[in-house]
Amino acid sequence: MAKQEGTTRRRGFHSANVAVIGLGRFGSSLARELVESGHQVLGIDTDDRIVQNLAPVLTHVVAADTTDEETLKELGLADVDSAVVAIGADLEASILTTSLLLQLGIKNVWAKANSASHGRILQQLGAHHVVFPELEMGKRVAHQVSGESLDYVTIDEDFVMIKTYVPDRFDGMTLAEAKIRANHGVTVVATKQGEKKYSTAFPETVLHRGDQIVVAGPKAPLDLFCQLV
């Protein structure tokens, strides 16, 4: 059963598109980003001292034990878009929820993994999507260590996102002229000059020393093309 409701903010408890489970860093990091989006969320935490802390916050938040399927069913979870299981130490629990939130119909289910062992046991109950956040953060900062890029982005599993650099080698060209993708098999999506905002990039864009480039591609090509910098 639930255990205490915090406070309703303008919406309804009901209209409630993205539930998220697990208000730690993670969680609350994201459900927070939500709703400056304008997205309405229900947040779930065994916490009620978290709970009372994101009620002036979220659309709404309650403090609940979600391994209940009755619990679940009284919340109204089956009626949300989307659901988010961000709970972190407790394998069992992050399991279990994932199962009920699965049970209910749920067609778009979210599960952050902690270990690659968990992220199976996750995928395997047939969640929707499976995030590391630590994994994903350790290798985007290891990147950003090296000084091989100043951001770094998986957009799949052989795809990756840069944020780095021009190489000398190509100061004062276009790109059509650099011929990046022919060579190097990756693609600079958009260009930064000093403070300027970035912009897309297209053939006669003309590359200097100096700017920032966002540049996409398969991981293995990209890696080496970073060594240019």
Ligand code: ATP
Second form
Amino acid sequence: MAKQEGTTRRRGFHSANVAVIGLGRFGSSLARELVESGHQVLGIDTDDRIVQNLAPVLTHVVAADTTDEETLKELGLADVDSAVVAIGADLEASILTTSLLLQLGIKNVWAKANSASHGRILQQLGAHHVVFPELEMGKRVAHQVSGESLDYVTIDEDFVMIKTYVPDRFDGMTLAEAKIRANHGVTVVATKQGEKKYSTAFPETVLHRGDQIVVAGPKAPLDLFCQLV
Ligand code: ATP
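Let me have the form predicted in complex with the ligand next, following on from the form predicted on its own.
Below is the entire complex, every chain and molecule, led by the chain shown above.
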């Protein structure tokens, strides 16, 4: 086990104890980001080499097989706030681990699915959150590659947030004058002029051709709004 010094870096917020199981590309990136945000992370992987590499980075890191119930209990998994099962390719290990974590009574079990059928099984087991990193990133990049938007994030099944340019027709108008919410059913939440940083949008914010905007709304009107650019 390796302990990193000074893992809680931010004051005045709840530092969670999170177990990340499976430290492949997705799991290790997630675990690093959690540590970076000030959380306590217990990383677990069967591969000794991976465990050694991450020892200086994570709060604790252990080489263990999480399909074994006793191992999970010995590692104190029942006490974590959240656990993420980031095992993808080994379906059996993903399912067994998720099921054992749920049996232990962990309140927030997140599981990564490599396919729609894998995701369905994890949902049926009772995983509280199922994520599809490859599927979701594929969709996001598709919108960027096609040039429809500069970025595209699905917030919920039918609610999306995009980054795009100010359509020419709104050049020089304030948001109040542009009436984007009333006429297009989407909301401009932030704007970025030239090299400046993004700032929150207000009714008096003036839009300029070439400025970037972040727009949120239901998928259908947002797709139509993108076509104005
Ligand atoms: P990624 O795309 O994130 O690299 P992946 O979807 O290919 O991962 P896997 O290769 O199945 O997923 O698993 C990721 C990690 O999980 C690997 O480092 C692997 O050693 C680890 N792992 C697999 N089975 C177990 C297990 N039973 N207990 C703990 N760790 C495991």
